[in-house]
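Only one chain is shown below, in structure tokens, and it's the form predicted on its own.
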Amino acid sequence: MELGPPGGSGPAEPGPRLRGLRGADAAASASSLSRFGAEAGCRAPAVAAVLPAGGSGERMGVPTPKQFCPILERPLISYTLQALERVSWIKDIIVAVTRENMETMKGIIQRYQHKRISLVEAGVTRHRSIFNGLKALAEDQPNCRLSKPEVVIIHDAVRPFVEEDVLLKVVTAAQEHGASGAIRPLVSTVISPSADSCLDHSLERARYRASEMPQAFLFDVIYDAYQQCSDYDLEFGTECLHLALKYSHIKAKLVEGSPDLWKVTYKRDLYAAESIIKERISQKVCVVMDTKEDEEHVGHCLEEMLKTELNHVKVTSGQDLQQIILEQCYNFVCVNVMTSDFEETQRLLNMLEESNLSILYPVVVISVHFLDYESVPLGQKMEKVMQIREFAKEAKKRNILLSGLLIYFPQVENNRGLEEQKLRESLRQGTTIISALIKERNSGLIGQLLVA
């Protein structure tokens, strides 16, 4: 058995919270299982998770196994590990990978600072990989460096959007019933074809459900089942709940799962997963500005328009940048008001680098500059602001996507109403550009100067 980075036995989140999880969040996560255990009249169980990750990605039709396919330049399996690491009451996470991918997996653990991860060698089939993971947790194995849990979660490495509430439901149900699994309604009707490829019969869709992950078991229940199961089961079976029923005579409690439990199976699913991740990390924008005195400055007008135009996005001001970074905001609009250069942008970039925020997700920083009718000519201003390219090259190495935005609003002599209208039009164009940069997170735009 190969172990991940040392010091991974305690609850920790990757990224900026490595320096300390906020007290309220940590307490809520740590106490959730204890609370449910108390409500059920029993103590909170020790919980571990096993992730079979030895697949080849054959159905996806790509040379890279799907669990290692990049989404926003980060391997898919890293997102799944992050989802499990956020749950502080999961003590150990066992990942079963093939021998040829062992070093790749170690590199992922190190690069993205994953904790509580142990590696075992995968088997040639899914069931054999899970069995190897269970053996690593069993006390009857030689040189065992992990403690046997009371409940074990089995989850897929390519289901990255599992939430704590679903994990909690299957664990508490497994503690009571011995086994539990998430289910979802069938999307299509299941039919049985005859030998000559004609319809033999179909199933009544309303009576059946699709079995999903995660599943949870009392450890002794599922481990005993695997020890008894036949070679045929290990070679051709896929359903863990069926093994618990067949060999341990345990009827699993079925728990309704959420739509987010879908599995990345085909190449198109990678694009869907990327879209979901982009949407999630685009829901918060921090506006950083180097002026407070002049509340009527055009920079404040831009902030107000962002709040109005970006529906369902929380726009906040960056008075306490350290706290905002700690809360994991991945989008920053840096308004350079008092200076014509990049002091405010550079200060923000330095803070982001120190925070390690960009380890897990790309951080978008948009450096905004204004050109009004009293400023230097447009050409000179653009030439100066084009220095953003040099900043962007260095920032990209740290997974920070930096772009420049020059907002131009001309003077309209003797017509203040028309002048204000043109200003609003420029700000609205700027807001549209900002929204696109945040949502798309397109590294091809890095360093470009965009003019509104």
Ligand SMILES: O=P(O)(O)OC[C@@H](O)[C@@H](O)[C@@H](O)CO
Given for the second form:
Amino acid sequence: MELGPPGGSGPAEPGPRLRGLRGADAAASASSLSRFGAEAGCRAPAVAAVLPAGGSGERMGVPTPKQFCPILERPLISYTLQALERVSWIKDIIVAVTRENMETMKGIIQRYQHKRISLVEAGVTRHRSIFNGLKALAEDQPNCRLSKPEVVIIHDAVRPFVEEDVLLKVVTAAQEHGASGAIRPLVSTVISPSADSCLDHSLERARYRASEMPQAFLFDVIYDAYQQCSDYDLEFGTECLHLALKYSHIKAKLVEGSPDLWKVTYKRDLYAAESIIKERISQKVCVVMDTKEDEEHVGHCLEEMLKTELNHVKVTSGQDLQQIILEQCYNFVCVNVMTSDFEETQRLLNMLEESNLSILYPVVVISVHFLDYESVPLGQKMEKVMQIREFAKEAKKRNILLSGLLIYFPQVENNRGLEEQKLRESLRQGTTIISALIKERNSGLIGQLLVA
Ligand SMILES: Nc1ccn([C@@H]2O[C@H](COP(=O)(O)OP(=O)(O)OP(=O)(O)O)[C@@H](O)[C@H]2O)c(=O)n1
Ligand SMILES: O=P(O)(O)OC[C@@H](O)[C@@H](O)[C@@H](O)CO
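Given the form predicted on its own above, I would also like to look at the protein as it appears in the form predicted together with the ligand.
Time for the whole complex; same chain goes first.
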């Protein structure tokens, strides 16, 4: 049993954070449990979490255990850790991993700056892994440096989409009832096959629920249950709530969970998880441009068109860029009018590097150049614009996906009406390209110069 850095028993740190961001959501999170405590007339409980992460992921059908499979080049388990670290009232997070994966796990903790994590050795079954995690928190263990919690959350490491509200619900229900677990409606009907694989009977689906995670327990309830557990239960059991009922005679309070609580089990689940993450980080876009320009400025035209494709488009000239980065916007459109220089874009890339923003998620940066590439031969500008490939190689090392986009901006007024129509068409095409780059986050397009 190997515990991680002593930081686990220290004050709650909100995990990976952007430089300069006070734990705003950490403060909000801390108040949620203490607020509950006040309303319920009791003090907020000390809470720890145990994450079983010692499986081999056979049903995923790939050599890498699914908890370490990458999503947007980051291991799945890191998303789950991040979700729990957002909750500042969870003081310690115990992760059970196999001895052979211990170094991998330590590398993930270091690279993604996870906090409050302690590692224990997993067991040969999920229940044994959970039991090892609980032992690390029990005070009756030698070399125990973690304080015993009043309430312990148990959550599969391969369920990355867990929010504070459901954690708060199961913890407060466990405080009152001794145990609690998230449930979801069944999608398929449960049937019982006969010995010759024919239908024996089926269950009335509406009367049953799927047991999901997170679950929470008064620590002594679940620890006593595991200590009394039969080897059969430890070997073949899959339900912690059942152990609390069978050995501690506690009937868990069931809490309706959200659809996102599902467990990543098959390869399709990994694709689904990646789509959800991409969708979440593609919502906010920041357009960096000279806002002193008048409303007719092409940058504002682009802004208006982007608003038809993307939900939250924010424009800045640069002053509040630091705050926008702190608010975790992962998509930036840098507008350059009649120049193929990259000063503005380079300035943005430098700020992003200093912020650590791209540690957890790939940041998309699109360097947009409004150029009259019909009347002015591109050759005069290509050598500059082609620098984007070099910039993009360096940016990729920092998980920043940089692409270039040329938007036609006619300067010779032969036929005003036709030129304006061409500009609108190019703006529309440019908007479609920007939206696709943000939503797809395809690292295969970095350094490419796209033409609208
Ligand atoms: N000996 C084990 C087996 C499973 N788990 C963990 O329990 C969680 C849920 O288990 P499951 O989805 O069954 O994971 P695997 O056992 O890895 O999957 P499979 O059954 O497909 O091999 C996972 O986070 C898994 O890593 C564990 O800590 N120790
Ligand atoms: O490890 P398995 O995937 O076999 O089973 C785990 C699930 O049973 C478990 O996560 C929920 O049902 C809640 O107990």
